[in-house]
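For reference, the chain that follows is the form predicted alone, supplied as structure tokens.
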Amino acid sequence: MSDAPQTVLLTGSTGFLGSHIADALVAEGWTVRCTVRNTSNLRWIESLPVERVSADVRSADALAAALEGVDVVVHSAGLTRAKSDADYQRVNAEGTQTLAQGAVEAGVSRFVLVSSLAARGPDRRASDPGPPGDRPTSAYGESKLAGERRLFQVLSESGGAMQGVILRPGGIYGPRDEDSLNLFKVAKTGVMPVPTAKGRLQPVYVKDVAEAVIRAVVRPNLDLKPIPLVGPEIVSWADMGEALGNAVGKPLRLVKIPDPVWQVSGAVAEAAARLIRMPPQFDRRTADDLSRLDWTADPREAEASLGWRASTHLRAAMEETGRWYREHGWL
């Protein structure tokens, strides 16, 4: 501890993600000041003894009052779910600019951002055209490298005042999530409907995310270059079906879905919730990442730069997510 960072910034701090970041770094004995908006829903951090100050990540003013005194930031606000692309750059590429610079200003050290897998895209396969590099395939991923990219701008233009680190998580699920709880209530029927195409997915659970973030807070002389993390093991949607169904207690009968009727259903489900103007639960995006997609890395690479392996697998995961939300209620 002695040479720990006093104060950390934490933005996004109520949602899933954010809230089990919070918790990692209480238990780290870091003094912890989380940003909230006043439409925020604080049930995850009401109880925990951090400092809550009134500050959205567009807003330069109310950044530089919550950055007084701060060794470093931890941004892992964004938007995963937006009405328009404009609302995912405005958020997730402007917004994590503005925090940048307002940090630079602020005297902070390093900057921890959150970003996606969706940043890189998918799995480049051997017969894909064009060199190697980032192709995300979805404005969300567009937005996320645009925040890097501009945090990469943001830190050449300070000269080595701050430090950054990008993490970039794959798919993250576990207590508190809405997303996994509704796998789960379809497991609960015996029956669950899943893509005919083999997409390969390498999930990660939310607790080892934020220890993750912890080492991100606390490793010396880091590269400034995406980190990818991502779960212990790779697994197939037979497999996500025999972890559900053991997670509710029964087993689940998985029934393939043909790749067309798939794709149509997320277009469908994207348009009819952009005609009553909300953010969509399943779009076009989701429908391609949990079907046609390998969204896959090699953990080698947090292991060398963090000193950092995920270590919980997926059935262990899956049983102790179900159960959290059987004690809340939420199944």
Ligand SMILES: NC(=O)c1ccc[n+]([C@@H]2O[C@H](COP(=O)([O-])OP(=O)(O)OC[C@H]3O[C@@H](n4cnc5c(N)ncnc54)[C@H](OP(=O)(O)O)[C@@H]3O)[C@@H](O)[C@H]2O)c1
Given for the second form:
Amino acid sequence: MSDAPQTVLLTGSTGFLGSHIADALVAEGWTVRCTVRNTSNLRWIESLPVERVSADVRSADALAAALEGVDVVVHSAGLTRAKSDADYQRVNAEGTQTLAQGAVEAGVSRFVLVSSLAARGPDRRASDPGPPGDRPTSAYGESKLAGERRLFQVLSESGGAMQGVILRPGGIYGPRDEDSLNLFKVAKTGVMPVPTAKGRLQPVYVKDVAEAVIRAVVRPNLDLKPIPLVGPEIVSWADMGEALGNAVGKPLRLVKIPDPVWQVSGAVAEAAARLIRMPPQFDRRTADDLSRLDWTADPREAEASLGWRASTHLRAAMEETGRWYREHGWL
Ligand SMILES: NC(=O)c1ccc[n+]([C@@H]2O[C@H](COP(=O)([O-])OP(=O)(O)OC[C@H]3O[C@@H](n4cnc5c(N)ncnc54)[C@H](OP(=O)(O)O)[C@@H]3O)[C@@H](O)[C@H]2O)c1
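In place of the form predicted alone, the structure of the form predicted together with this ligand is requested.
Okay, now the whole complex, with that chain kicking things off.
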């Protein structure tokens, strides 16, 4: 990295993916500055040799101070669960714009945006009308697509002073992930409810995503076409059950839940969460994502642009994740 930029500003380092990106940047020898908030839990980064600066992505002033002397921004902060659709927009769309504008003003040379496959939407079906294109199916996906577009607009207005890279990971899992933990807990009971529909998924291991981010930081001449980041294999619920059972050390019986019941569960869980003013853990979006839709992408796109392909297969990654949960007393 001798001729590469030196200081990276990382947002979202206190979160699941961001903490692994922080590990990878430090391991590669970068000078890393992490934005944190008063309410952030610092557990994953407090032992890392990183500088911490206080900044919310909605505050242009705090970001201006955080961006001083920065060469590259890696923007992983985002809301994956929100109490309202407006909150998604405020953080994922407006926050990205505020940070990107600040980055241009600070003379940052590259801006790596961690977007999501949700910005593209699920796999296109033959019966879908209209030309191919991005079709997010949730307020979350719409806000991630809006974030990409706002970055694009800031870059256009900046006249090419800053380079942008947009990464679109599919579902991410691995150590420190509190969402996948629920799957492991259910797997330990020996029985797992799954949707009847044959969803095709391509989840990607968190350490592979962190490696892709490093490539996005250093690889010269990347264009702004969003790059999907997906796992090395397309899996079914049966494959997931097999890998989870192996990871928890007991065979898993999959119980198929009819689609209407699955959808109603999502709607009820969402309504209940709104009543108690909490972001829902399971909602209509998750119910839809997991049952009716396929979420896959061609790994050759990332290989061509980043020289990266996810290398960790589901079974090994699930084993490693389960081991981490046990070692940390989560399971
Ligand atoms: N997890 C997945 O499966 C997945 C898949 C595709 C894409 N992504 C994208 O990957 C990124 C990271 O997701 P994750 O799973 O790591 O989420 P996460 O664990 O919930 O972490 C979110 C991070 O964003 C920070 N953040 C949230 N709102 C902020 C604000 N207003 N200002 C500054 N920081 C803020 C949080 O800081 P605090 O600690 O202060 O709350 C935290 O560090 C997101 O952009 C997400 O859209 C995730």
